[in-house]
Structures are given as structure tokens and as C-alpha cells.
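As a starting point, one isolated chain is supplied in C-alpha cells, in the form predicted on its own.
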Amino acid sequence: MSGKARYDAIVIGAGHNGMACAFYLARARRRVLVIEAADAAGGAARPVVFGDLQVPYAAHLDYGFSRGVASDMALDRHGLAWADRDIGASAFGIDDQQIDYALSSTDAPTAIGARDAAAWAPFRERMTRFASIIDDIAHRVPPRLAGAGADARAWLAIAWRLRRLGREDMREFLRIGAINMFDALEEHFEDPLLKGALAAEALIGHGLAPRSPNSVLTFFSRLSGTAAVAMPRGGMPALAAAMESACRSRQVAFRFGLGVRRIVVADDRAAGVELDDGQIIEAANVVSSADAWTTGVELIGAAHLDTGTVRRLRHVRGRGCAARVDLLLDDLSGLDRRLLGRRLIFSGDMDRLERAFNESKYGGVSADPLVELVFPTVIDPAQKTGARHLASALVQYVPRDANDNDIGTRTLDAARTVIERHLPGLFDRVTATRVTTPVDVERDTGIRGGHWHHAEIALDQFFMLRPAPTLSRYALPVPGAWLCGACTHPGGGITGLPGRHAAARIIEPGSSS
């Protein structure tokens, strides 16, 4: 390798975390190149063509993009605007019972009993307080357990946040975090549909059921920040476009359409990348937004890692469980437009969710899945072209099974069964369909297991344990090689925080950059 690297950092992957990392590095006067195998930025939010519309590859809503990252990147000045900052939800039961609610609101859900209505505000207030602890942790680089100075101060700050809950709430926080959503909701509410809807909020995107351990942790993650669900004007690809524009304003360079074959290691440190066409680009640091296994074992190579690291990477749990179904519709006449402007959650009660999960647990596609359905062209008419409309559904539970050639068809059939139960005749208006299963995610993005969060959110894969012990501070054992993707703290979802934290570690004095 030459004595002078062309870039201070190469970022692999132009997803939201890769671009956040690139922006912060460039703001610190680093020369940065982002390399993306796809032909557009955005990762799960990148635009793909579907009929005569552009739709995001997978992510259809914003569940909590970091406001701090948005402010630092000045995304509003780069074209980001919002069609709806707080999309309400309507949950449906098997018997056509419907309740309307918003996790961001203290207003009690509609069509529930007086006891549950009275319990709503105290439940939400306490859970939001607990979630604020998770949110505080999410905004911190994991400190070293035995560290002094800044590390010790970080642990003291976290301990103080817990102490400020008060003795009773602190005890309750520690208790409830160790149980599951089924038991937690049984303690507060009576209405089966309300409990099913709240459980669904914790489960969407995760390989969990209401009785699963860690489901309270994912509920806290869902509530952290504002708890609101938003739609950018122009859809999620508009968020990606604004982030790319912000990066370019800091002179970040982009290369699209070429993947990275390997991370070049010279003199026992990362020294650049080799592209699929054989070209080698040198850099002082290589930052990967791919999952930990792909980065460590496939791009760096097991020969450069100790056996303990390889074993830990192998056992990171990240089995995909969610699919996306897109429907192109030629007409929405006769349907309730107010209803179509909300998130429609077809959850039923918690026992139904348990049964749906059981099928996927043993490798099958749930025949009666949990479905969250939205109509992006109703929420944001700017996404509409001509008379056509788009409906987008997240379908839970669809396991990754590369040997199942019919998984897309069976996912579509299962989604249709659930949706038609509550919106009869909708599929008569469908002119085209698109199904993205975990198998597709793994093939198209390289994410091992096809899990949207790269690794399951769980207590043993959280904070200073994510993605694994000794790998929680974004640096890989090879100096100059870093992780910045959803496999790192604070995890999945489109937040930009893993990218921001990784950049902070690279910039940090005394780092291996």
C-alpha cells in the first residue's frame, strides 16, 4: 500500500447510518468516501420502482429518526419536510371491533371501557418515563465498564437518571424490564384488543411474541423519543435524499453501483477496500454499515480475527421475521379516507399474536399474521401519480427460509386474508403487487439473516453488549476497521444514532484511527 491514503475514511453502505457517520466525519474535516452497491442512497429507505410509483425498498414510516441528528445535518435545509408528524393508529380485532389511539397522546383510546380509559394516562406516563431511560442510553456511546474519566461520568449519569425515577418507579422499572408484554399489559388493562394493539407496537419488526422475554424492552424502544410515527413528504426516500444532500454539502464523495469485495488489511490494520471490479481504494479507516458477521468474517476475513471474536459474531441472533407487501391500487372510491390516513393494525388479541408467532418459530409463514397497513399516497398525496394509489403492509411473522421458493406467494396470500377480513374488496382494486421477504433482504442488501435490525433487540444484545461483548464500542479487533450499522448500539430502526456514535469514536482522541 502507498504511504498516503487517499481518504481518511471509507464508509461501506449509503444507508441512513452510513450517511450519518460520513456526515459527522466530514464535519470533523475528514475526507470521506461512501461506497454503495445499489444505485441510490438510503439502504432500507432507498427508492425502487413499483409500477409508475417510487417506493422505499423496505422502510415505509419514520418511527423515531433522531431529532439531534436531523438538526446537526440541517435536513430541513436539504429538502426534508413532513406530510404528517404524528400518524394515528386504528387497531382491529377478529370481531371487527376497532379502537383508535396514538402512543404519543395522553387521550385515551376510543371504544374501550371506563376502567381501561382511566388506566391509559397513568400507564402511558409511567412507560414513557421508563422509555426516557432507554432513550438516554440510546444517545450515548457505550462507556467502558472499568473506564475512568468520561466513562465513569457516563455511568454516573445513567445511575442518576435511574435514581431520579424515585424508589418506587426505579423498582418497577427493574421489575417490568425482566418480564414480558403479556404480563405487563395484563396488570393494567382488561380490553383484549387494546392489549393486542399495544403488544403489536412492541413486536413489529422483531422475532417476538407477547409472552417473549425482551418484549418490554422493545416496547420501551418504540416509546423512546416522541413515540410518534411520521411520514416525510415524498416518503422515506425523501429522508435518504436529504441526508445525501447534507453529506455532499460537507464534500462527502459517493460511489454507487459497485460493491465491496473485501476490506484490505495491511500491516495488521485496515488500509482500504477492494471493489467488485478489482479496484483498490486506500483509506486510513474503513467503516462498515453492514452487519457484524458480514463485516468481520466476509469482508475482513476470519484469518484476521481471533477465534473468540468469530465465535461471538456467529452467535449474534438476527433471524429475519418481517416482510413488506406493496399493493398498487387503481381506485379507493367508497373507502373511508379518514381511516386510510392512519396506521391500520390488524392485531386481534394477544393470544392470536402468540399463535401467529408459533408458526414462524418452527419455520412456517403465519397463515394469520400480524399486519400493519398504511396508504402512503393518502397520508402524503405528493407521492401519488395519476389515479393510482399505494398501500404498504408490514407482515409479521415471515421467517427467513432460503429453500422456500413459495415464501413470497404465501406471504401475499396470508396478508390478503387478514386485510380482506377488515377491508373487503380491497384486493379487487389491486393491479400489481411487490413482496419483500427476509430472503429478499438478505439477497439484496447482504444483511445476514435478512433481519431489518441486523440483530435482535434483546438484553444480551443491548448497549455495552451489542452486537456482542468486546464489540460494543464500534471498533473491530483490526485497527482502523469499524462498525456503524444497526447491529451496533442503539440498534435498528431508522435513527442515525449508530452512525453518529461510530463517528464520535473514530474522531475521539486516542482511537485507533
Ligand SMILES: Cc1cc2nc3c(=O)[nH]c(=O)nc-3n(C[C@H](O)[C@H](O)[C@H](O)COP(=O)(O)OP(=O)(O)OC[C@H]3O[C@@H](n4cnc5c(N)ncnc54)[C@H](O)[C@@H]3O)c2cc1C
The other form holds:
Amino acid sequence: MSGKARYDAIVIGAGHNGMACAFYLARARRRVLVIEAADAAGGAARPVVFGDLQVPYAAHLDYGFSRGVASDMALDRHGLAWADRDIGASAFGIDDQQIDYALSSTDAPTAIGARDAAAWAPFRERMTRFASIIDDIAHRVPPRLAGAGADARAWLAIAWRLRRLGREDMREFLRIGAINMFDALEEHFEDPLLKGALAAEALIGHGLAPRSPNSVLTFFSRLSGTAAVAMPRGGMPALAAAMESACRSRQVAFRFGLGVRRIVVADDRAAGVELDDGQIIEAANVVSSADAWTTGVELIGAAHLDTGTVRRLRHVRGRGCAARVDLLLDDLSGLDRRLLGRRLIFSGDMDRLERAFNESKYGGVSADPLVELVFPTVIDPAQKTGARHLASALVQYVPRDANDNDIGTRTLDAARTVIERHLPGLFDRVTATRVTTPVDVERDTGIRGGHWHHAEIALDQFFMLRPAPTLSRYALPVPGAWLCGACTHPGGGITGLPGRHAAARIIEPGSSS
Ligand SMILES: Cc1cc2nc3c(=O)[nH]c(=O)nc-3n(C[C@H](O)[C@H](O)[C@H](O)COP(=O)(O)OP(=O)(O)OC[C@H]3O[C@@H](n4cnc5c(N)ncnc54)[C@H](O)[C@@H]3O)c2cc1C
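Okay, that is the form predicted on its own; can I get the form predicted together with the ligand now?
Entire complex below, previous chain first.
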């Protein structure tokens, strides 16, 4: 390679984590180039055309974008506005029961018994307090286990957060974290649908069922921050557009439509990238928002890694289970618009969720899946560019099965069965469908397994163990090569935090950058 590198950093992928990382690096006066294989920024939230609408590729809602990242990037000045910052939820079982609730609110859900209504505020208050510990951890770069100085101070701060819970809550935090959502909810509530809806909140995006270990951890993650679910005006692609604009205002350069096929290693350190057309671009650092396996083994190459690292990368668990079903609808006349402006959670009770998960465990598409349905053009009329409306459903559990050519059809049929139970005749208004299963996500984003979080969220893949032991601090064993995507701490969902943490590590004095 030639002398001085053209860029201080090349970021692979213009998903929100790649862009958050690029922004913070550029703010620290690094020359940054973002290379994205797709034609637009946003990763799983990038805009794609569906009929006469622009829809997000997969991610349709904001479950907790970091307020800190939004403020640092001044996203409001780059066009970000909100259609709804706290979308209410309605849960449905298999009969006519409907429970309206908001995880962000101390108001008890509707249509539940007096005992459950009285239990709501104390349950929510305590869980939110526990979730604030996870939120605190999510906002930290994982410290070294045996490090001194800043590392030791970080561990002390975490211990102090726990200690401040008080003896009784500290004991309960450790106890409840070790059980599962099924048992935790059985202890607090009676209503089967309420328990199903709360379990569903913990499970969305995760390959877990109510009785799975780690489901309380994912519930705490869901409750972190305000616990509100939001939609930007213009949908999730508008958030991506604002991030791209903020990056450009810091002189970050972008290249779209060509992928990186190899991270170039010279003299035992990352020295740039080779694009799909063979072009080589030099950089002192290469930061990848692709998953850990793809970055380490496919882009860097096993020959540059020790066998222990390759083994650890192989064992990172992340098989996708979430699919997106988009529906274009002729009209919504006669339907309750107030209801369509909410998140509709077709969860049923916890046993139904468990059975749905069981089918996918053995490779099948759940015939009676968990569905979260929103009508983006009702929540945000600005998204309605033509005559038609959009309904967007998250469907779980749909396994990643590359050999199953009918998986899209069966996913659509399963979603239809569940949705029509509560909104009969809705599919008669459908004029076009778009189905995205984990295999599609893997093909279209390069994320191995097509998993929502690029790697499952579980205690053994969390914080200083994410994505794998010894790889938790964003640096790969090849100096100058870094990870910044959802496979790193604190995981996926559109938050911007992994990208911000990775940048903090790269610009840290004494880093290998
Ligand atoms: C079906 C589904 C629905 C989801 N819905 C939501 C939701 O509603 N809300 C939410 O918050 N989260 C949702 N998620 C999760 C969310 O989309 C991810 O956690 C998030 O996108 C991760 O962001 P990222 O920037 O780390 O990676 P990604 O968004 O995956 O971006 C990675 C980018 O890197 C690019 N790339 C990869 N390899 C290369 C290469 N070699 N060269 C060039 N470019 C490359 C890809 O094209 C992609 O643009 C959903 C996920 C799925 C699968």
C-alpha cells in the first residue's frame, strides 16, 4: 500500500450505526468515507419503493433511538420531526377481548380486572427502575474485566447503580433477571391477554418465547429510556435521511451502490478496502457495521485471525426469526381510524406465543404467529403520497430457511389468518403485498442469519461478552479493524448507540487507530 492513507476511517454500511459512528469520527476531525452496498442510507430502515409509496426496508418503528445521539447530531436541524412520539398499543386475544395500554404510562391498561389494574403501576415502576440499570449499561462502552483506571471506575459506577436499588430491590433484580417472562408475569397479573401482550413486548425481534431464559433481560431493554414507541414524520427512512444530512454537514463522504468485498490487511493491520469492482481505497481504520462473522471471516479472512477468534465468531448465535409483511390497501373506509393509529399487538396469551415459537424451533413458520401491525399512513398522513394506505406487520416466528421457496407465501398466509380474525375483510382491500423474511434480510443487507439484532441478545452475548468474549470493545484482533453494528453492545434496534460507542473507542487516546 502507498504511504499516507486517503481516509482516517472507512465505515462499511450506511445503516444508522454506520452513520452514527461516521458522524462522531468526523466530529473528532477524522476524514471519513462511508461505503454502502445499497442505493440509499438507512440499512434495514432505508427507503424502498412499494407501489406508489416509499416504505422502510424492514424497520418501521422507533423503539428507542438514543436522545443523546439525536441531540449530538442535531437531527431536528437536519429535518427530523415526529408524527407520533408515543404510539399507544392495543392487544388482542383469540376472542373479542381488547386491552389498550402504553408501556410508557402509569395509567392501568383498559378492560382488565381490579386486581391487575392495582398491580400495574407498582409493577411498571419497579420494572422501569430495573430497566434503568440496563439503560445505564447500554450507554457505556464495556470496560475491560481486569482493567484499572477508567475501567475500574466504570465497574464501580455500575456496582453503585445496583447498590442504590437498596437491599430488597437488588435481590429482586437479580432474582427476576434469572427467571423468565412467563414466571415473572404469572407472579404479578391474572389476565391472560395482558400477560401475553407484555410478554410480546419482551419478545419482538428476539428468538425467544415467554418461558425462554433472557426474556426478562429483553423486557428490561424494551423498557429502557422512555419505553415509548415513536414514528418519525415521513417514517423511519426520514430518520436515516436526517442522519445522512448530519454526517454530510461534517464532511463525511458517502459512496452508494457498491459493496466492500474485502478488508485489505497489510503489515498485519487493516489498510483499506477492496470494492466489488476491484477498486482499492486506503484508510487507517476500517469500521464495519456488518455482523461479526461476516466482518471477521468473510471480509478480513480467517487467515488473518487466530483459531480462537474464528471459533468464537462461529459460535455467535443470531438466526433471524422476524419477518415484515407490508400491505397496500385500497381504502380504509368504515374502519375505526382511532384504532388504526395504534400499535395492534395480536399476541393472545403466553401459551399461544410459546406454541408459535415452538414451531419455528423445528424449522416451521408459525401458523398462528405473533403479529404487531401498524398503519403508517394513518399514524402519519404525510406518508400517504397517493390514494392508497400502507399497513405494516411484524410477524414472528419465521425461521431463516434458504431452501424453502414458499416461506414468503406461508408467512403472508399466517399473518392474514391472525389479522383477519380481528379485522375481518381487511385483505379484501389489499392490492399489493411485500414480504421480507430473514433469508431476504440476509441477502439484501449481508447480515448473516437476518437477525434483528445481528446476534441474539442474551446474558452470554451481552455487554462485555457481546458479540463474543474478547471482542466486546469494538476492536477486532487485526489492528485498525473495528465493529460498529448491532452485533456489538448494546445490540440492535435503531438506537445509534453501538455506532457511537465504536467511535468513542476509535478516537480514544492510545487506541490502535
Ligand atoms: C424484519 C425486521 C424488522 C425490524 N423492525 C425494526 C423496527 O421496527 N424498529 C427497530 O428499531 N428495529 C427494527 N429492526 C432491527 C433493526 O433494523 C436493526 O437492529 C438495525 O437496522 C441495525 O442497524 P445497523 O446500522 O447496525 O445495521 P443495518 O441496518 O443492518 O445496516 C448495515 C448496512 O451495512 C451494509 N453492508 C453490509 N455489508 C456490506 C458490505 N460488504 N459492503 C457495503 N455495505 C455493506 C448493508 O447494506 C446495510 O445497509 C428490524 C429488523 C428486522 C430484520
